[in-house]
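Taking the form predicted on its own, here's one chain by itself in C-alpha cells.
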Amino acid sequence: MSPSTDNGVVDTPPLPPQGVSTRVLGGIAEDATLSAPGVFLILLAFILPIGQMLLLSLENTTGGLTVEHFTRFLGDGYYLGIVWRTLRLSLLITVIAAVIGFPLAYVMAHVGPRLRLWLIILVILPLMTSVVVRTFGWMVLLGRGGLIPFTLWKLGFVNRNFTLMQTESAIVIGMVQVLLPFMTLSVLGVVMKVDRRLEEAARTMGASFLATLRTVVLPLAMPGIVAGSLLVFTLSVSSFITPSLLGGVRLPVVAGSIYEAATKTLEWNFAAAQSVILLIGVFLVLLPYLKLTGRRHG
C-alpha cells in the first residue's frame, strides 16, 4: 500500500537522482560493450559447433529426429568396453599425475627463486614441443629394442622380444608425461600461498616432516590438486593422438572411436552421438566441482 499523509494525499516514492540512473545505465552499457566480443566468440567457436553436433547426432538418414545412434552406442558391448577403458585409463593417469605432481610442486615451492624458475622451465618445456613428436619419441623408447625394453631384458625381467608398444602401460606412460605439467602448475599455484609458519608450527609441536606434509600442506593444497585432477582427467578422456599411436588399433578409446566413425566408416551421425556422450560425461565430472566452488565463493 502506498504511504499517505494526514490530509489524504498519496506520497509518491522518491526517485533516484538523474545522475545516478544515468551512471548505472552507462555502466551496464559499458559492461555489455566490453563483453560483446568475448560472448560473440564463444557463440561462434563453441555454442554453434556444439549445437550443430547435437542436431547431427539426432538426425536419421531421412532428415528426421531419432535416438538410434545413442541406443546403438549404449547397447553395444564393444563400445561400452571402449568407454570403460577410456574412463579407467583416464582415472589411472590422473592419480599417477597427482602422485608425481604434488611432491614436485612442493619442492618447486620451497627452493630458491632462481632454481624454481629453472624447474618451471623444465616442467613447461615439453609443452613447447608437438604432442606428435613427443609420442613418436615414446614409440622409439617403448618399442621392441627400445631403451626401456632393452634395459628390462638386460636386467632379466623380460624376454628379448618384449615390447611395451600397443599396451595400456604405454598409453599411461605417454599420457602422464604429456599432462604432468598441467597438474604440477595447478598445485604449485596453491602450495606457494601456504603460510610457511603453519609448517614451522607443526614441526615445533613435534610433528615429523611426513606428518606435517599429510596434516598441514596436503589439506591446504587440496583445491589445487582437485583443479589439476579435473584438468588432467578431462584432457585425458578426450585425448586422441597419444592413445592412438601408443595403443594402436587393439586398444581404442572414445576419441579414437569418434575418429574411426567420422573418417573411415563415414558415419557422421554416429560420430556426433559419441561426441555428445563424451561431452555429457565431461560435464558430469565437472558439475560437482562447479557446485563446490560456487558455494565457496558465494
Partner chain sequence: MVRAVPTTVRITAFLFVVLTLVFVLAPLVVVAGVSVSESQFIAFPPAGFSLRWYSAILTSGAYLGAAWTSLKLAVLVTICATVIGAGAAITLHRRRLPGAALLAGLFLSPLILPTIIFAIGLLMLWSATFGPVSFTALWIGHTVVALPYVVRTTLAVLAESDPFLEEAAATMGARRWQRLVFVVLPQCLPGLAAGAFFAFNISFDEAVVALFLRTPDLVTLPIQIYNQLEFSPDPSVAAVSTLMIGVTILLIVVIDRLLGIQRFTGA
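Mind sharing the form predicted together with the partner chain? What's above is the form predicted on its own.
No partners, no molecules, just the chain.
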C-alpha cells in the first residue's frame, strides 16, 4: 500500500504531521491482532512441546542433565541396525518414487487439461486417504493368499503360496505407494513451467525424444525432483504406521522404535532422545533445501 491511500477520507479530520506513522502502526496493530491466535497456538502447542522433548532427552532419573539416553541409542548395535535399516529403506523408497514420479509427472504435464485434471484427482485421492486405510489395502494384497503372492505363484515365479508380509519388500512397496503422490506433485509443479519451445528446439536440432528428455527436460525438472526427494525421504524416515503394520516387530524402524519407547515400555526420556536424533537427521537433510528454496522465493 502506498502512503497516500487515506488522503481524501471524508469523515476523518486531516491527518496530523505524524499521521503516516500512526497509520502504519495501526496497520501493524491490526495484523498483529489477526495473527496473534496463530502465533499463540504454534508457540504453545508446537514449539513448546518440541522444547519439552529436547529437555526430556537430556534429563536423568533425578532431574539432572545427562547424555546417557543418546549414548545408549548410538552405542547399541541393535539400535544402530534400526537406524541403518531406516536409512537404507528410505533411500530406496526415495529413488523408486523419483524413478516412477518423474515420468508420471512428465506425462501429466503433456496431456490435455481435462485428462490432466483426472490424473491429478487420481493421484490426490490416495494422498488424502488415511495412511491406515491404504496400509490395510497392502496387507490384503501382500498377505498369504493375497492377490500378489497368489499371482506370482500361479504364474510360476515362485514355487509355493507365500506371504510378502513382514518383509522389507512389503515396507518398500507400501511406502512408495503412500509417498509417490508427494513426488509426482512436486515434479509436476516444476515440469509444467518448463518452456515447451526448448523441447521443440532440441527436437528440431535433431535430438531424439529420449535425448531431449535427458538433456533438456531432466535438468530443468531437477529442482522439482530434488524437492520431491527430500520430502519423500524425510516423510519416509519418520513414518512408522506403514512400516510397523507391513514389516511387523521383526523389522523395526527408527520411528517405530520411538513409538515403542513412548507408548509400550514408557521410557520417555529414551523416546525423546531418539526423537531428537531423528529431528537432527531430518534437519540436516532439509537445511540445504530450505536455504535453496528460501533464496528462490526471494
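Residue numbers count along the first chain shown, from 1. Each form is matched to the other, and the largest set of C-alpha atoms that superpose within 1.5 Å is called the rigid core. In this text, all values refer to a predicted model and were calculated from it rather than measured experimentally.
Note yes or no: does the Cα of residue 55 move by 2 Å or more between these two forms after the core is superposed? No; that C-alpha moves by less than 2 Å between these two forms.
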